[in-house]
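Let's start with one chain on its own, the form predicted alone, as structure tokens.
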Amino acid sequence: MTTRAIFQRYPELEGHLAWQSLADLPTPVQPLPGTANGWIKRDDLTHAAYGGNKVRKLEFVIAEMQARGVKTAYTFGATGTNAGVAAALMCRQAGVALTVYTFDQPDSPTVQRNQALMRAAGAKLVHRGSLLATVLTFYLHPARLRRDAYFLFAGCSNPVGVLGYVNAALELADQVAAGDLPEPDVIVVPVGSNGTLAGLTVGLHLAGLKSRLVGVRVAASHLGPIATCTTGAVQQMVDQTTAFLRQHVPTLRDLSVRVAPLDDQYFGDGYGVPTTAGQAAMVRFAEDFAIPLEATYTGKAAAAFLDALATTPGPVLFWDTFNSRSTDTLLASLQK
């Protein structure tokens, strides 16, 4: 696709929103074999080398970096951050040096592989231990005084990154209109850094789709007294996004969007800690659909999706945010 659905719908944004083609869009929508009403949005295939939901956000984030002449970027995430991998790859391509501050996460082969990928892509990893220490390092960094430095929130979920998922929802609406899938009754997506859910919430509203959007919380709701993964935190991102759209699109002057409450029941014992239901969902997806998931985000959301599938008569869509490309192949290519 030579442009994006958001610009086709709102051409007024062309002069106000930088964009660079990084993702392979639109991603496919497919029925899930063996189910009467299950569908999947294959955002695991957003890029030939490394898929997942972050690449959509980085189309706008990297473009903003380049428009501002950024030389160095800083972000943070768990030790096995998928966003860190995607950001490292795209910053490498853009010639931007990246530092990733990390906090503790239960160790796993995925965590170890992601760390190897970030280093191989040229990112500097600085482990800070606790989430609090990591966040303080990020927000109090002296480089914030530099014009050529860019601070990217965890999950690539800053205001322009959220617009990547406004675009994704408009893309889905185009696929519904084209008959590629029926309009879903329910759409299930994991929620960690809030940007994907915020963008989808705004985009579905703009598209006029009536789908009920279920955000499955997979990260801690609070850091001390600070709300980090809550309905209110998502609403804050939604409000930032709608304010931008109201400013630049005359027909959206009265735009107002509310977030549905997050689904908390699949979180389990902590961020990155596997759950029995999540692991069972991972096995089901691997064996029945040949689609790999992981325990931190998509496994837990897939458990919610399978439950929704059993209780919803109409179409239920699982929005796959994980990378399914071969990380062995990617790592080998980076290490050449």
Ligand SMILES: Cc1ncc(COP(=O)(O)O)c(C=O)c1O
Second form
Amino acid sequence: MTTRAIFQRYPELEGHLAWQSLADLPTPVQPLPGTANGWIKRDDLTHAAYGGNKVRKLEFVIAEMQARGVKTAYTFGATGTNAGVAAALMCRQAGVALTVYTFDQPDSPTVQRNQALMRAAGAKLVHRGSLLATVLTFYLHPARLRRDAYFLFAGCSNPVGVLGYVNAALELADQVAAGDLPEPDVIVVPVGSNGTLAGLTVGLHLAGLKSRLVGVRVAASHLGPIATCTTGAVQQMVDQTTAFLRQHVPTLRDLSVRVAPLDDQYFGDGYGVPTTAGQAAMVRFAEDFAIPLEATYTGKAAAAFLDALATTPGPVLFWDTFNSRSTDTLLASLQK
Ligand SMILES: Cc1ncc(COP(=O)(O)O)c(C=O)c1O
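Form predicted alone done; form predicted together with the named molecule now:
Next comes the full complex, and the chain you just saw is listed first.
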């Protein structure tokens, strides 16, 4: 597609929102074989080399960097940050130097692989240990005084990144209208840095879809006294997004959107710590649907999805946010 659903619906945003085509959209929607009512939104296929939810956000983030003449970008995430990988790939393509500040996460093959991918894509990795030390490095960075530096919040969840998921919800609504899938009763998605859920919440509201959106919290709710992954934190991101839309789209002057409470039941013992239910869901997705998930985000969300599937008579949609393209192929191409 040469444009995006968000611009088709709100042409007033052209000129106020920089966008660059990076993703292969729309992503497919498919019924899940062997289930009566299970569906999947294949955001694992957003890009031919590296899919997942970050590419949608980066379409707006990279465009904003280019519009501002940015030369250097800084972000932060866990040691195995998927957002860091996606940002490293897209920054490399855009000619922007990226530094990723990292905090501790339980080690796993995915973590190791993501470290290798970020390095191979030319990102500079600086490990800071605790989340607090990492966040302080990011927010107190001396380069904040430079005009050609860009500070990208974790998970690529900054104000323009969130619009990538407003667009995604509008895209889903177009697929429902086209008869590609029935309107879901329930949509399940993992929540880490909040941008995916915030964008989907706003976008589903704008599209008038009645689907109940279930955000499955997979990150710690607080950093000391600061709410990081809570309903309120997502609401703040939603409020920022609706303020932007109210400002630029006259028909949305009165837009106001409420976030549904996050589902805390699948978090387990910590960010990146696998749960039994999450691991069982990963096995089911791999064996029955041939879809690879991971333990930090999508495994936990898939556990919630399978429970919702068992208790909901109508269609239930799993929004797959994890890359499923071969990282062996990607790593080899980067090391050439
Ligand atoms: C695979 C995967 N799924 C889901 C998420 C969560 O999305 P968000 O950070 O927008 O809440 C992330 C990243 O944070 C991720 O890497």
